[in-house]
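Just one chain is shown here, as structure tokens, and it is the form predicted alone.
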Amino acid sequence: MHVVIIGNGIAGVTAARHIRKLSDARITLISAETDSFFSRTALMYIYMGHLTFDQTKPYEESFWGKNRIDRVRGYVQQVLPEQKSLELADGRTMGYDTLILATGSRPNKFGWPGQDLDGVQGLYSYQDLELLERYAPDNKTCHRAVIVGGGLIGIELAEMLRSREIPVTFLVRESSFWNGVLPKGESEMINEHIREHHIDLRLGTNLKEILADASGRARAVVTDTGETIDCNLVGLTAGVSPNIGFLKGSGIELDKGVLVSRYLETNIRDVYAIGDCAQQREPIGRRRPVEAVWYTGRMMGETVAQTICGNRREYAPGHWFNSAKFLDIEYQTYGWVFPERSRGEEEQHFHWRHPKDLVCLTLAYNGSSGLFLGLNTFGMRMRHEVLDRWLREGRSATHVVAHLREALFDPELYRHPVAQIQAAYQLQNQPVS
């Protein structure tokens, strides 16, 4: 059996890792990006100097020949699953008996005037990293950049550029960064921070057009409100997408990325997806069809895996979780916590801030049983294994704030603010007399 795998991100090689455990398949992965996997969350920190590229990857070179895992540099232009086949863009073609896409994503274009001008991109591959060394190496060569997208890309780039002393101007559309996934608390203190880091943060405000200078490079963005901001790069953080442009006429059905069941099976047989550019055809609890995150991509490639080697199994991913860091805060989230426009009529909050530091915490729970739903920490280091028991268990909220030291993963002699949460708890939930 040949099994060739599209990408050699986290999902991908995780995929053959594990059929290379289960079986004797002859394995070939398939990437135009690099040679070797590397960890995508880390190109934040070649730039700023704290890693190479090579200790981006997790693997030696000698794995993939001990683990008879085949590399093809290349870029995969046509799917034919009539014949089995793949055609390359050099012309090279390639057959299969099972096929796994795991393309991964590509960065969001809302057809902007200017949009592909140079000095203008994403940050989600290795090339977008040379790209950023090529126009931004410091601020001579880059005087101003000019972010567009208030999500976890856009502010890692914000770090990254002003790990150099280049200036930032960052483009928010929402009133509040990051406020249709964070409740009011928590972004107010988000936008307070990235303020603290001399970043000129601007809410509520959208890209209209990217000029260009005599040469074809980025000069300038003009807003919405009018006003010109001049720079020298743009980068374009509004989200990602499944990257499936190639798939197109293959038969493969899509929709936002490629359409799978709960075992990752498209509707061609010996077809299947999984990572940032597969869709769950139907819901898994309140998650969305399309995570580009990590875990999942992980998570589904093992899972892949055992339905490919005999062991049909259904993705589970479980309850939700997911971690980031805001510039020097650490971001946490397990179960469901909703901003408030996003919030059911049973759904209840308790948010506690710290007076001094920037610490908070946000609590979801349901008003009239009690029940716990989900917890976000901000600069508070929370253990998965016990918030995800709790979550399984169905406890309350009370037991939750109650034993919340059990959940704590800071270290032993950090000032935990354990006591002044359960006290602003105890208050807000205090029967009324």
Ligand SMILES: Cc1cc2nc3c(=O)[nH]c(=O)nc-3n(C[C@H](O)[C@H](O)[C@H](O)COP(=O)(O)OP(=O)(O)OC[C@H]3O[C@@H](n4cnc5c(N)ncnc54)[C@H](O)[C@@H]3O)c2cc1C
Second form
Amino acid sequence: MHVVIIGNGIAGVTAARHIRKLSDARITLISAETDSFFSRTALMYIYMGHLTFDQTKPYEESFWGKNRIDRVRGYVQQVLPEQKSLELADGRTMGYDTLILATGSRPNKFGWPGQDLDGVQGLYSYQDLELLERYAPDNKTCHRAVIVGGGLIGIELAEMLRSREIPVTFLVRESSFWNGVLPKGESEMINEHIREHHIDLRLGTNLKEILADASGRARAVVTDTGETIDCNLVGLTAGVSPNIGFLKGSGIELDKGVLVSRYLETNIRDVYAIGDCAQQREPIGRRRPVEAVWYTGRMMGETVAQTICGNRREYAPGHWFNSAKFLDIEYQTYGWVFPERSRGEEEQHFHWRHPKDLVCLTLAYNGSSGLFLGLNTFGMRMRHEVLDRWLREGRSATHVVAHLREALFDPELYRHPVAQIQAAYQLQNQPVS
Amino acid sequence: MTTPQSMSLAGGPPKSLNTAQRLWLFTGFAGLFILLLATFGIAFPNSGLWLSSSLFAILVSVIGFSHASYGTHPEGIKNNGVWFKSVSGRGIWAWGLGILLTGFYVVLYFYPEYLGLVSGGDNQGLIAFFDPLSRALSGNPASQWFVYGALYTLAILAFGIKFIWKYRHNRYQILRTLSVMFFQLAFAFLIPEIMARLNGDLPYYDLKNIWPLNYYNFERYRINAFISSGNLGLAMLLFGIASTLVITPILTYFFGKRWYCSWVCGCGGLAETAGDPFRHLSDKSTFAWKVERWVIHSVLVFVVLMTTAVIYSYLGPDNSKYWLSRGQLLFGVGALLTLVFAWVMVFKRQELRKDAKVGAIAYFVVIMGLILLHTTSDGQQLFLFKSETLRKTYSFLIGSVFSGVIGTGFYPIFGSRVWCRFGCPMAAILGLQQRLFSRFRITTNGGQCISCGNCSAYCEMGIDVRAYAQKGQNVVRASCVGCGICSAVCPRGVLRLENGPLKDRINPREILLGNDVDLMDFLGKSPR
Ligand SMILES: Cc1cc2nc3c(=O)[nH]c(=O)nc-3n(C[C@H](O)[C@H](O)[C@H](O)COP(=O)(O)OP(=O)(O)OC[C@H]3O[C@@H](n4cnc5c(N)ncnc54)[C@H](O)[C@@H]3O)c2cc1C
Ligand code: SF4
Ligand code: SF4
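Could the form predicted together with this ligand be shown next, to go alongside the form predicted alone?
Entire complex below, previous chain first.
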């Protein structure tokens, strides 16, 4: 059996690793981006000088040979499912028995005038990083950067540019940072922290147009408030969408992403899709049909390997979890905590913020039954195993607060505000039991 | 050895030093310059005052520099530009500094006369410059070791403050650094000097220095001095033995080797403080790991044989003088090793697999050495070498060249813990204990790892922490000194150093937490 995987990101590589564990199949991993798998999530640390590019590679070079995973560098132009073959941009063709699409995402562009000028870019690939080194190597070349789109990648880009002391203006469409995901109290704390890092945060502001200089390079942006901001770099970080353009006309059914069943199968036999590029036909719990995060890519890789190696399995992820870092503040989430605008009737919140430090948490629970639904923490590390267990066991919010100490994961010798949190909870709630 | 400066991603970081930093750096160089002048024989009137101002200038400069670097930013991880700066990115300044430090160690160990040491006469130069301080403490004139000790302590104190400033959001780091600073100042520097003042017959003894780190502890002249200094001397001798055989294993069982390597030890102390800017330079390859295991365990075997041979050489055929005869010594050492080895083979073979082979070889070599010692010699020879030659070789190769010249001199090239990782026999013993019989581990937080690589990069011991974290597996490694930096730099809160039950301490997994619970069960590794 020859398994060909397009995309050497976390999804494709995890699938390859597990297929190797379970079988003797020939495995080929194709990517247009880099020869070796590197951690996309660590792109920022290369630019900031924390890591070298080599250090972002999770496996040593010898790993690929030892595990008999062939790597091919090239761009797949066309998939021909009838012939079970692929066509690469350089003219090579390649046959397969099983094909896994793990092609990831690409940055969104919403048709802004000037969005394709030089000095306008997203932050997704290694090539984007090279562009950034070209257009914003330091604050002499780049006097100001404007970032458009207040999500996780936007704030990372802001932090990166600030590490080289480049002034940053950050245009965020929403009235408060990432409040499509974060409840109000948390989002507001992050607003404060962004400003503390001398980032010029403009809430409720949209990009209207990007202006060019004579050589076709971005020189300024115009916002919907009518302001013109001079800059040398425009970062477009208004989300990502599945990278599936090359699949049009192949007969593989597409919507926003590659449509897959719960078994991660596409409409065509022996073709699977995993990671950022996959879109679930049937919703899984309250998860979105396309989930562009690291962990789900990995889990889909783990699952699809089972199916391909003869142990057909549904993709059935456990309770939602995620994490991120906003400049200096770590964020973790377990279960579901929805912001005001998408919260259901029943979901109630207990929010606590440290009187001095940038530490807070939000606990979501069912207002009538008291069932624990989820927890967001900022500046506080939580133990995945314990929270996952509480969610599986259907514990009450009161139980979670009472046993919060068991779930702490901060380094030893830290002082924890658990008692204050518990007291505040008591005050807000009559204990439900 | 690739440096990013030679990569296409050249990087154009902000100017590496701001004005305040330059100013403080200048202050520090002024302090060092005074020491340099003294080295070249410039005689200062009122040298005590000059010495104090020089040391003070150095201390203040480091503190001021830290403030200029970290004080003006919000608390958090401060690794911006680490790979771009010449001094921490193996650039020209790094090589310059490396050569300078190496040169200093060569002079210190092998040519102390250039520092002003005069055998049988009054000191000159730098050593004489330190006389006032030495006299104030012990009443004796300074030696090259006193000068070294004073500068060493100053470095740990000054850079310790810098480190605390850098990690001021992390209480584990603050407390651990205060501990290291205290042990260096009190135990390594002040107490031995003061003890020398109180009781001149006692051998110089840094109580936190434990065999085999102080490989010379059981030499004849020291044993004689201990025995002849009454009860206090005897107590110190017993403490020395108990440190190795009783105290160390117990503490390591409860806390891992970090209680020593990251909270007490002076070598570790310097690496953690002055060496902190270089921790990311350690080699993370599996090849380096292999070399590490062979080298460090060879040093351990060497030190065990050498110490036994040295003691053997002055013991008599009967136990009248040292309560121990030659035969009893060899038998005792052999029996102890056999016991430990048998215990490991019976209870820990499953966990060890490959390592067990190395252990068996090491055990075999030591036992053969002991037998040879017994059969071939009149007590003066081991194999064909005199035990004294053996000791000298060890002290030259391991005690000086490895721990000083390479270990510290090459901080800016190979990273800060080269000695601790490849050379220290104490670390080897503690490491074996930690790997086999300890509650310590670094717990991985379920499925939260994003494989970014910060943990591996900033592990000074060259452990590929990520390799464990991305598999959801706990880190249980002999070499981990428990510095906690991997946990500190992890942007996703994945790592926690902790002590816990031995059950499930080593937990290989197929599927990480967060995926299908049934699948995890199916593969036999259900979450607890
Ligand atoms: C800056 C940044 C930070 C992030 N941080 C986090 C985080 O902290 N936590 C988190 O959960 N997620 C994070 N993400 C999202 C996460 O990185 C992605 O969800 C994840 O990498 C997707 O993995 P994947 O394997 O599906 O695809 P990718 O990693 O995108 O890999 C797809 C690969 O396929 C290649 N490819 C695509 N089409 C073709 C073709 N036709 N021919 C050949 N090769 C092709 C692409 O070049 C690419 O190399 C971050 C993303 C970015 C950009
Ligand atoms: S453990 Fe943390 S620092 Fe290490 S690779 Fe994972 S996310 Fe990065
Ligand atoms: S694994 Fe972590 S705690 Fe252990 S030595 Fe490395 S960085 Fe320090």
